[in-house]
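Coming up is one lone chain in structure tokens, specifically the form predicted alone.
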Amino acid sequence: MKTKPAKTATPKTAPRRPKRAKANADAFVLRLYVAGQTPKSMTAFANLKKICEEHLAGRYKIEVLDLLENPQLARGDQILAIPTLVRKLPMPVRKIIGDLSNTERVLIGLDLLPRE
């Protein structure tokens, strides 16, 4: 006669790991490098926010990095001019320099519109 292996029950009081939300594969991680709250920096942020709300609703994260407070941060993404937008994700990394007022160029730079 064959015997079945004994089943081991897990106690109901055993702690369970919380389920992690799946990372959104379509999520955009954007870094905007600025130098203080200059008019050009504020315009770049407002333009970026508007573009993201219209074209990436719920699929983006914006990190604003002020180089006046942390100038060493410029080295990591090789920032030479400000304001500069860096698309960290999805890969590949892309950079757009300026106040982001030309929406079409920003959308092309973020790969949201095909290049002509």
The other form holds:
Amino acid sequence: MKTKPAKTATPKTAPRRPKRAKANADAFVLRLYVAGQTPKSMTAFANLKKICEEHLAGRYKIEVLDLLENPQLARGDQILAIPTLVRKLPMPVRKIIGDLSNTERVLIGLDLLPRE
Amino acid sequence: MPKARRQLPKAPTGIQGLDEITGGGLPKGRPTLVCGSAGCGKTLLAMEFIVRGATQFNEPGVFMTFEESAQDLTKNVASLGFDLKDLVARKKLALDFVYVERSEIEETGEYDLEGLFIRLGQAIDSIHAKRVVLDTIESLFAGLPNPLILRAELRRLFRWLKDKGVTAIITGERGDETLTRQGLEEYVSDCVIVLDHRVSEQVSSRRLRVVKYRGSTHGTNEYPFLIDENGISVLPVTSLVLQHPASTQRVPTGVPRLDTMLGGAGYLRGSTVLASGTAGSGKSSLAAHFADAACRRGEHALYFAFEESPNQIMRNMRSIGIDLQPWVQKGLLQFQATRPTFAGLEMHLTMIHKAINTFKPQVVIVDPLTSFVIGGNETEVKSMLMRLVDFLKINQITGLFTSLTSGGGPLEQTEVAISSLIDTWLLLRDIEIGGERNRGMYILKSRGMAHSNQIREFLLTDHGVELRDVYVGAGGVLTGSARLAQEAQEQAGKLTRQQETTRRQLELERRRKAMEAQIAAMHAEFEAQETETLKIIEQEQTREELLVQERVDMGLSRKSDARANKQKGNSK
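Requested next: the structure of the form predicted in complex with its partner chain (the form predicted alone having been shown above).
Okay, now the whole complex, with that chain kicking things off.
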């Protein structure tokens, strides 16, 4: 299990909606489920990191879980699709599947943008 | 790979009847699609496949459910006697509930179902599963966006399952035009089974059909199946060939006179007997006699009653001197009483099968057959009876069916037109003569034995059924009181004749006595005459002697030539 420590990167650009983010919770705990180092999971991780840096700088934590190494973990979070990003915190749990290439949908999925 | 592969390797399902239709089970190591509309028993069939595999064939299985949670599923199938918890604990079964909630999922680009593969793979490996069920994988289409990706992934999944070598059942909901909503039949092409649940005449029946079975022969008909407390049972009986054994052993009918009419010994074992007749002609009484006789021999009799309750039958039969109660208590006789409308024909047939398989009787009674005919379903009833008759014959069970002939209809035609299936047909009929109605009985046919061609009068007495010869004479056939009158008349005639004979005998005796008296009188007379005659003869002789003496005396007295005469007399 690769666990990335919470980044304390310098906030270059302010989050688009700081109020909303604050209202949810301070810390975002995100889990990215992958199955080996596939191009899709690499892309997903890169996209996730970028989005977090842009929108959640300083208050997020990413865990990358490789199901090839720990297949039993797939049951706990009801993982079917790979890659899947699970927002463990703040509640409620949200799932975002795909390589996270559509930033807007990722933000919607993380409740950082309102659903239309 | 086996060198001589005569038949595709198959994984037996353990489901009653299904293995017979499929010739041994589902294709081993390949996926099978089971589809049908909601509530037709897909999940149950899949579950039974897994449970039977784990318990009977030592093939552990993974049940991946997309619709019900593992807890719900465990509870639902517990009523069928499947203990999933125990199987899970013994590592014979792995349950995995895959929960997909559309509203919680956001699609943000390309994805695949590797997670599902990993989950399934892990479950398979954890118990070394040989069987897998995916129930119902189509719900993924509702839960996950982008059907194109899903389709590609499902295709990959089925290929992967094949590579894994597991025998899989994939269930699918029936679509409008297609077998499944998402066209899964395109991917799973080895074996497709369609389940159906239909209602006709307000009676529901379930059907199963093997639409496709690549590389194997299979029954192609629609087979009725049943879900009850023992799981699924499919009835492939119509596919059976006519190969039942034929016994020459006889089974007494319980009515001695009927035995003699049937060549002296009764029905053939394993034959099918039909007692048909109008209402109140004594069909059930014959049936009760037969059951009673079977129990007396220590055999088991199973009585299917469709119009009367067991208590009612027993009470009614007691009135004609047949007490069935003790046999029920001893466990030799069992009643199965249901209303025909209680279930569909298949359900009835299956219940009959089950009851027979459990009770293992030598004698089965169905009373009456005709109550199955509800609104123009004769063909179905006939096919059901055909299957029942086949089943009984294969098990060498003697069956007695009663059939009610409605008034006005031709007597020699049964309502359900099954006469050709019947071996021995007893026809009970009313004979109306002299202002009264009596019962008559004759044997319409009886295969494989000599039998009487006579009509017998059928009497219900307080000690059971009695068959009497009817009076056949110049005046025609007489029954009932007409026969009794005739009998009385004959009796009177006989008495008169007897008296006449006695009189003649007495007369003869008298004559003999008279004659003897005469003889005695004549004898006496003769004797009297004889005595007299002898006396006369004696007197004559005496007188002769006296005369001679007198003459000698006279000569002496004259002294004339006494010397000379004396000398002369001496010399003479």
